[in-house]
Every structure is written in structure tokens, then in C-alpha cells.
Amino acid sequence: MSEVVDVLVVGAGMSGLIAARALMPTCSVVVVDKGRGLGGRLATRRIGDAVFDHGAQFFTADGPAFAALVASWVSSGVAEPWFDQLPESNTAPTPVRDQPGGRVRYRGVPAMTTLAKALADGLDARRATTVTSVSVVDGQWQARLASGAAIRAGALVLSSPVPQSLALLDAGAVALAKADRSALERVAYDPCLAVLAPLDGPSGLADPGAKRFDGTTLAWLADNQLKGISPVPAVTLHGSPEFSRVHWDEPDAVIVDALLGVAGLASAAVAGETQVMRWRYAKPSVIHDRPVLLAADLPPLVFAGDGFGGPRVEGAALSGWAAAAALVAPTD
């Protein structure tokens, strides 16, 4: 027997969790994610005593809806301002300077993954649950799980990166309308290779412990101890899209040496194990022109995520709210 719910959400990143929370008061909702943790790129990892935010590094709040949510996070102690401008530096490569009077960048407290945990509170959100296919059975959606179980749902929200969502539909032999398929295939993403490195001493970064780079190798460097996440020195480095594409299949040691070298952190300063995280769909480079896509000629199916709402945490949240609204009033 299949489990039956009103709405199944695939993907427990910002969009999926926001959509599920918006729908929860009026229908039964299950969220599934193949990862061991919730939050997608709201990701935090520990290596020994060192703690790293290794996906999304911060978030901003421009619109009133997301600003209200951020205010509630700050009030409850799960988020706080981190910085509004980064200091100038003469080190090479040249850091990208923020505009005067820059926007406030917020961080999760104690780390970015805390935001996902707060959003998931009270939800039926299931980690380490891999969907292998979705298909239409008797007018409903059926998701097959790697465990062999199945979940039936009247409506489906696919908030994973678009290529992964399309692969699930293809595995279930679901034919999208030609215009929908074409629109979805235009959404594109940049990859990111992230290096997590514990250090045996200070990184040398000034407060607030972050630096953006305008180069072909290194895009971002953050000191997680200065950020307030790690009790010991620990840096996160993000490779540029160009570097990440070229070196995607390189051994971890090659990637670590390259990024640490450009950052000016000699490998001798590394204390213990380093890790390389591979974000294949780190940031959308081509975005759909609407915050969601409601599929035609199928049981209710909404595609959501930062590939629709925009390449920031706020954009993903706006897409999640739009996904819930599309299911409540699909003709709007």
C-alpha cells in the first residue's frame, strides 16, 4: 500500500520548506530530501572541532514578505546581521568592493543550517529519502522511493534543481507539454567547488571574516571563526564557476592546493583533514521568467526553486510561497 497525502514536496531546501509551511494549515504535506540534512545549500558541516558554512554564506532581505520572515528569525535568535560592507584590501586577486551603504547581510545562528531546522519545525520533513521516479497513477502523483516504498499525492512540488526534477519525471515516463519542457530546459546553473580547511592559526582576514574575489579561480573566502560559527580557525573557499567547471573531476588535493594558494593560505597552515564539497547546481545562471512553473495538462505539478525566484536565499523563499499559492489557486 502507498502512503497517501495531499501534497508531496521533493526537496527540503528553502523553496520546498517554505512551500510546505504555507500549505500545512490547509492540507497534509510530506517533504522528502535525499540529503542527510535539511536546507539544501543552507549547509553546515563539522570537521573535528571546526565548523563550516559551506553552501550559502549569508542572505539579504529586500522585499517586505521575506524581511518579515527574517525579522522573526532575528527575534527568535536563529539569525543575526553579519555585515553590510566588506573591508578593502590590497591583496591579490582584487576583492570586489561593496557599494557604499551596502545592504545588511544576515547569517544563521549558530549556522546557516539552523534556518532550515526552524522552517522544518512541525513539518513532516524526511531526510535521507531518495525519490527514484515520479509518475501519474489514477490521476494522482506517485513517487517511488529507493527504499521500495511509494507515496501518492494529489499535488506535487518539485523544488530540486531543474535537471534533477526532469530526471525524476523522465524516470516515471511523464510527458510534459512541449512549451513547459522547453522553458525548463532553458534554466541553467553554475557549479561550485567548495574547500573546507581547518587552520592551525588565524586566517589573517579582517573582521567580519569574509572576502569576495573577482577572478577566474577563487570567488569567496570566509573565516568561520570570525563569523562566529566555529570555535577554532576554519575557512570556507568557493571556486569560481570557471574554475569549478574545469576542475570538477580533479582529485580533491589538486582543488585544495589551487584554492588555498590563490587565497594566500599555504598548505602548511592547514590543521588536519580538508574536504571538498561539489555543488553541481550551486547558483542559477539562467532563470525562468516567473517565480514558479505550473505544468499544463497534468495533475497539479509546480516547479519551484532559485532557478525561478532568483539566485539568492530570498528568491528561493519567494518561489516557495508562489508554489503554495499556485496550488491553492491554480487558475490565478
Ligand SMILES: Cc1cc2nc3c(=O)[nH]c(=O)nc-3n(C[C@H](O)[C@H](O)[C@H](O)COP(=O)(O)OP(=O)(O)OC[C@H]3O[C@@H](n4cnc5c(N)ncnc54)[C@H](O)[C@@H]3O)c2cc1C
Second form
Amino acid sequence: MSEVVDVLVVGAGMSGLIAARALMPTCSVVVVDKGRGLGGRLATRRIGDAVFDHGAQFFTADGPAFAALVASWVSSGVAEPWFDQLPESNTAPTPVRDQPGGRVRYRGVPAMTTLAKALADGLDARRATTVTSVSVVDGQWQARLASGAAIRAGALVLSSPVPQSLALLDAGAVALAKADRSALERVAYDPCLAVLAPLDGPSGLADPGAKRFDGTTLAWLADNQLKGISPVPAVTLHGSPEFSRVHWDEPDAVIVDALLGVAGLASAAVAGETQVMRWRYAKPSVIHDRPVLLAADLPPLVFAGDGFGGPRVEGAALSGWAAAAALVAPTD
Ligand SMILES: Cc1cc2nc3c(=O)[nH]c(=O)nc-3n(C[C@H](O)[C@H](O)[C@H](O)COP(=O)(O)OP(=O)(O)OC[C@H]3O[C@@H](n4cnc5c(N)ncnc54)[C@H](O)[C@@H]3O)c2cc1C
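Since we've got the form predicted alone here, give me the form predicted together with the named molecule too.
The complete assembly is shown below, putting the previous chain first.
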């Protein structure tokens, strides 16, 4: 016998968790994620004593709905302002206390995954649970899990990056309406090669510990100790989309040397193990023109995520709310 729920949400990133929270008061919801932790691209990792935010580095709150959520996080200690001004190319950002009127960049406290933990509180959110296919059985959705188990649901939210969502439907032989399929295939993402390097001394970055680069190799450098999440020196480096595409299959050591070199950090400054994270779907470069896509001619199926709401944490959140609204009162 399969487990049966009202709504199954695939993906416990910002969009999936927000959708599940919005639906939870009115129906039974299960969220599943293949990751070892919750949060998707809100990702924090430890190497020895060093702690790294290695996906999203900060978030902004431009609209009232997300601003209200962020305000609640700040008052409960889950998030705090990090800095005010967008870092200019090759210059350090301004610490928040020096620019009280700027656009605030927030960080999770102690780190970015804390946001996911806060959102998952009270939810049935299951980590290390990979969906291998979704199909329609007797008018309901059925998700097959890598464990061999299955979950049936009246409605399905696919909040994974769109190519991954399409692969799940293809594996279950689900035929999307032609217009939906071509709209979904237009959504595109840039990759990002991220290097996590513990250092044996200070990075040399100024407070608050971040620098944006506008070259074709390195896009971003952050000092996780100055940011306040790592007790020891530890930097996160993000390759540019161009660099990440070209060097995707290179050995880790080549990627580490190239990014450390452009950052002006000698590999001799590295203390211990470095790691390379490969974000194949880091940020959408082409987004859908609506905050979700409600599939036609199928049991309720909503596609959500930053590929719909916009290429930022706030965009993913807006898409999550829109996904819940589309299931409660479909308009598309
Ligand atoms: C390197 C990097 C830097 C970034 N920097 C910023 C920044 O500074 N500011 C900002 O606002 N945004 C930033 N972003 C973008 C931001 O992280 C995303 O917009 C947002 O987190 C996306 O949330 P989501 O819910 O749409 O997707 P995700 O967080 O990707 O969630 C989708 C989830 O689906 C799960 N999943 C996929 N397939 C399956 C399956 N078969 N079974 C089960 N689960 C599955 C995944 O494990 C994942 O957890 C950055 C992203 C990256 C990668």
C-alpha cells in the first residue's frame, strides 16, 4: 500500500517549503528532498572546524510579503542584516552599520540553512528522500522513491529546477500539454562552480567580508569568518557562469587553483581540505513569465521555484506562495 496525502511537494528549498507551509493549514502535505539536509540552494557545509555558506550568500526583501517574513525571521533571530550596498565590481561592500539607508542584504543566523530549518518546523519534510519518477495512477499522482516506496497524492508541486522536474515526469511517462512543455523547456539556468577553502590566516577581505568580481573567471568571494558563521578563516569562491561552463569537468585542483589565483589567495594559504561544489542549476538565466505553471489536462500539478518567481531567494519564496494559491484557487 502506498502512503496517501493531499499534496506532495518535491523539493525542500525555499519555494517548496513556503508552498508546503501555506498549504499545511488546509490539507495534508508531505515534502521530500533528495538532499542530506533541507534548503536546496540555501546550503551550508562544514569542513573540520570551518563553516561555509556555499549556495545563496545573502537575500534581499523587495516586496511586502517577503519583507514581512524576513522581519519575523529577524525578530526571532533566524536572520540578520549583513550589509547594505551591492558590492561594486572589485570593491568591498559597505558594512550595514555604515549605510543605514541602503538596500539590505540579509544572512541566515548562524548560516543560510537556518532559514530552511525554520520553515520546516512543524512540517512533514523528509530529507535524503529521492523521487525517481512521478506518474498518474487512477487519477492521482504517484511518486516513486529511490527506496522503492511510493507516495500517492491528489496534487503535486514540483519545486526542483525545471530540467529535473521534467526528467521525473518523463521517467513516469507523463505527457504534458504541448504549450506547457515548450514553456518549461524555455526556462534555463547558469551553472556555478563553488570552491570552499579553509585558510590558515585572515583572507585579507575587509569587513563585512564579501567582494563581487566582474571578470569572466571569479564572480564572488566571501569570508565566512568575517560573515560570522565560521569560527576559523574560511572562504567561499563562486566561478562566473562562463568559467563554470567551460571548466565543469576539470579536476577539482584545477578549479581551486584558478579561482584562488584570481582572488589573490595563494594555494599555500589553504589549511587542509578544499571542496568543489558543482551547482548545475545555480541561478535561472531565463525565467517563465508567471510565478508558477499550473499544468493543463492533468491532475493538479504545479511547477514552482526561482525559474518562475525570479532568480533569487525572494523569487523562490514568491513562487512558493503562488504554488499554494494555484492549488487552492486555480486560475490558469
Ligand atoms: C552559488 C549560488 C549563489 C547564489 N547566490 C544568491 C544570493 O546571493 N542571493 C539570492 O537571493 N539568491 C542566490 N542564489 C539563488 C537562490 O539560492 C535560489 O534562487 C533559491 O534558493 C532557489 O530555491 P528553489 O526552492 O527554487 O530551488 P532549490 O533550492 O534548488 O530547491 C529544489 C530542491 O529540489 C530537490 N530535488 C531535486 N530533484 C529531486 C528529486 N528527484 N527528489 C527529491 N528532491 C529533489 C533539491 O535537492 C533541492 O533541495 C544563489 C544560488 C547559487 C547556487
